Structure formats: structure tokens, C-alpha cells
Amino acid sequence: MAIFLDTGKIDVIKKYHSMGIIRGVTTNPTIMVQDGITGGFEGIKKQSIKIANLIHPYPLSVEVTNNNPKDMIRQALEFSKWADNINVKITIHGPNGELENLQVIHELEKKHNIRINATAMMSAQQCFLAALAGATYVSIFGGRVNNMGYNTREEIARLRQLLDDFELPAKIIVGSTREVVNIIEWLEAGAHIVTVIPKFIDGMIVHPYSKETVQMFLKDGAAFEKVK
């Protein structure tokens, strides 16, 4: 699946979707606030439906806004009605290490048939347990793992091996991208998907030597035009 765009801005999504290079979009409350989405829960709903319709059938991840188990289930059921390509982000545990989230993930996937993106994970072992619970996607925050002094590539490779060995269908998403080089490195390590902010996609496309070469081609092409 390769690249999910990490944004809530419609015009930005249109830009990269029209290039044919993204395979989904991820959001969370922080992204929505940073992107200027207002109107509370209703604002999130309207924007999410717009994005889901724009990128259909590619998936859109929408995150619950609190950690109460009943509320997470209620919100997930509501989100899933907005569009058939929406999946719901649930964190691996609560803010103080509360353990009910895996039960919520399992119930939503197995009882309600809602695709879950288990998120905010920092290790292969967390992702493995989320995959066992039934999560469709398991999201490890690669940049933060590196910040802690560990090698994200090793965690990704370890996790991919576990998923393959135990024949678990969960797809690995790596987020918290810090550098353009992370994207290819993490895909090479075994990630199915890397979430990428717009400026890093630009960094993948534009190379100074490519610019120089294009400029040379155009300059020489103009010389031929003059001869005509």
C-alpha cells in the first residue's frame, strides 16, 4: 500500500491524490486542530466525510477523541457509518496504562466488523498483541522510537517476521516520520505503509540534480526552437 498522507486538508489531499501516489489518508485530533478544522465533533464529521469520499476506495483513519471504553465503542460505531472506507484509530492503552483498549479493539473488529488502526505504539511487542486482538492496522511511531535511542528498522523487521510466522493479516503502518529517508528505509524493513506529511512527499520527488537536468533539457530545447 506504501504511502498514506498525514493531513486533514482537502486541497492538499486533492493535490497528491491526483498524482496517483497515495494509498490512504490518516488523521487524528491533533492533525485536525493544526489544520484548522473547527466546529467540534460535527466539524470532524464533515471533514472526514469529504476526505473519505475524495479518496474512496482508499482508507481514511479517524481517531476517537477520548479513552472511555463505552465512548470509544460509541464513537467507532458512529465513525463507521460516515463512509465504508473509514477505519478507526484506537490507542494501544490509556493515558495511564489502562488495559481496556485491546478489549475494545477486539470487540469492534470481531463483533462489529469495524476496521481498527491500533495506534501510538512504540514496539514490536505492542503491535504483535494488537494484531492478535484483531486490529487491521498496527501503527508504530518510528520517529519516536528512534528518538528513544532504538532502531525503528529492527522493530519493523521483527514485527513483520512475527506477523508472517503467525499468519496474522494486520498491516504495519509506520508513522511519526522525521526525514525523507525514513520512508524508503521503513518500507524496505518490512512496513506495509508509511504515513507521510506533504513536505516529505515533495522531498521524495524533487532532487537538485533532476532540477539541473530539466533546466538543461529546456535550455537546449529552446535552442532547437530558435532554429525553426
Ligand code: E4P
Contents of the next structure:
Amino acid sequence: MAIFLDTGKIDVIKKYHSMGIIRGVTTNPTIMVQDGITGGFEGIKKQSIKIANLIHPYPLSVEVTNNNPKDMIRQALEFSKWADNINVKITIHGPNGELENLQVIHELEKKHNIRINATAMMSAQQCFLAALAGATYVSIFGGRVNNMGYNTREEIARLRQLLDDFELPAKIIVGSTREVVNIIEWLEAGAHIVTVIPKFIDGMIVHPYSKETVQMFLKDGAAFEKVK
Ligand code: E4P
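Could you please show the structure of the form predicted together with the named molecule, as a counterpart to the form predicted on its own just displayed?
Shown next: the complete complex, the earlier chain at its head.
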């Protein structure tokens, strides 16, 4: 079980990576835009290479920016040359439910030996099919699932059962964190990985009662500091 960071910000990744608590990073075009990455495709390339080198050998997910099958394959081949720990995110289907994406995922994994993170999924059944197609990672967006009135924990548990029963090697990544509690509850439900918004990691670490306890230790410890 592992925690990934869902961000493209170098300084933030450095901070948590140096604590030894993250095992990978995920990005998507929206994250790249929000993080202020400019300079077109070259901008994504530069940033991705920096992140991949920083966290190596842990994996970095970089998402294609186009849903044309030929372009997805071309971009995936290109991304995977940038660093050997880059895997490529492909959405489960196109913007209007186009079905070619699973074919693309299958071809990239089986013919080109590229690790795929099948993404933008909201249900166990979508993830199950992506795993059958050969995706290394299957990403379900927990916060969005809950927001639609479904129960993310139930979807994760069903999915994990299916992957185990069918002996599928795909790893479940749950993203779209909305609350600190999501991280542990989704791992407990059966996720292999939860990809977390950085501020929620702080929320996991800092506790008001721990603060009070540390303040007590430091106050009493100061008495010893004074004696030379
Ligand atoms: C996961 O891999 C995605 O990058 C991300 O978690 C989506 O989250 P959102 O629903 O907050 O956009």
C-alpha cells in the first residue's frame, strides 16, 4: 500500500519525497495548468523530466493531451522516452464515450511495453475492463464517485476482489481526494495506492493534541537547556 502525490509542483514533491513518505507522483493536464506549467508540450516535457528524475525509481504518471488514437500512441511513445519511470495516463474512453481508448491501452501495454495508468474512471466495472486490457494502474476518482452519490469504499472493495479473483496484476490508484480521512479509508477498503493532494498529508501529520504535547516537552526541556 502506498501514497502518491497528486501534483506537478517540484518544491512540494521535493518536500514530501525528502520525508520518505511518497512512492510516486500523478499529474494530469488540469494539474499542469493549475501548477502554472507553460511553454506548450516542451513545458510538460521539462517539468515531467524534472519530477521523474527527482523521484526515480518511483513512478510518475503523465497524461496524454489528445484523444485521437494515433496521437495518444505517438505521445505515449514520446513520454516513455523522457524517463524510464514515466507511465502514461489514458482515459477509459473519449469525451463522448468513444471506445477506442481501451484498444490504445492494450496496444501500448502489449505491443510497445509501455506502462499505462487508465484514468478518469468512476466505477469498479470500468477499472476491471481496463485491467483486463492490460493497464498497469487503474485510477478511480474517489471524490467524484462520492459526489455522484455512490460509495467509493464499496467500489474499491468490489474492484479489489475482482482483480484478486481474476489474478489481474493491475494496481488500484484512488485519486480525487476531498478530505484527509479519504487516504486511510480508501487504503483500508482495498486500494493499492491513494494519490493525495499535498495539503492532506499535512492534515495527516499535524494533530492539535500532539502540538500541545510537544509544547509541554519543550517547555519542560527548556529547564535543562538553561543548565550549562
Ligand atoms: C488522479 O489521478 C487525478 O489526477 C485526480 O486525483 C483527479 O482529482 P479531481 O477530482 O480533484 O480533479
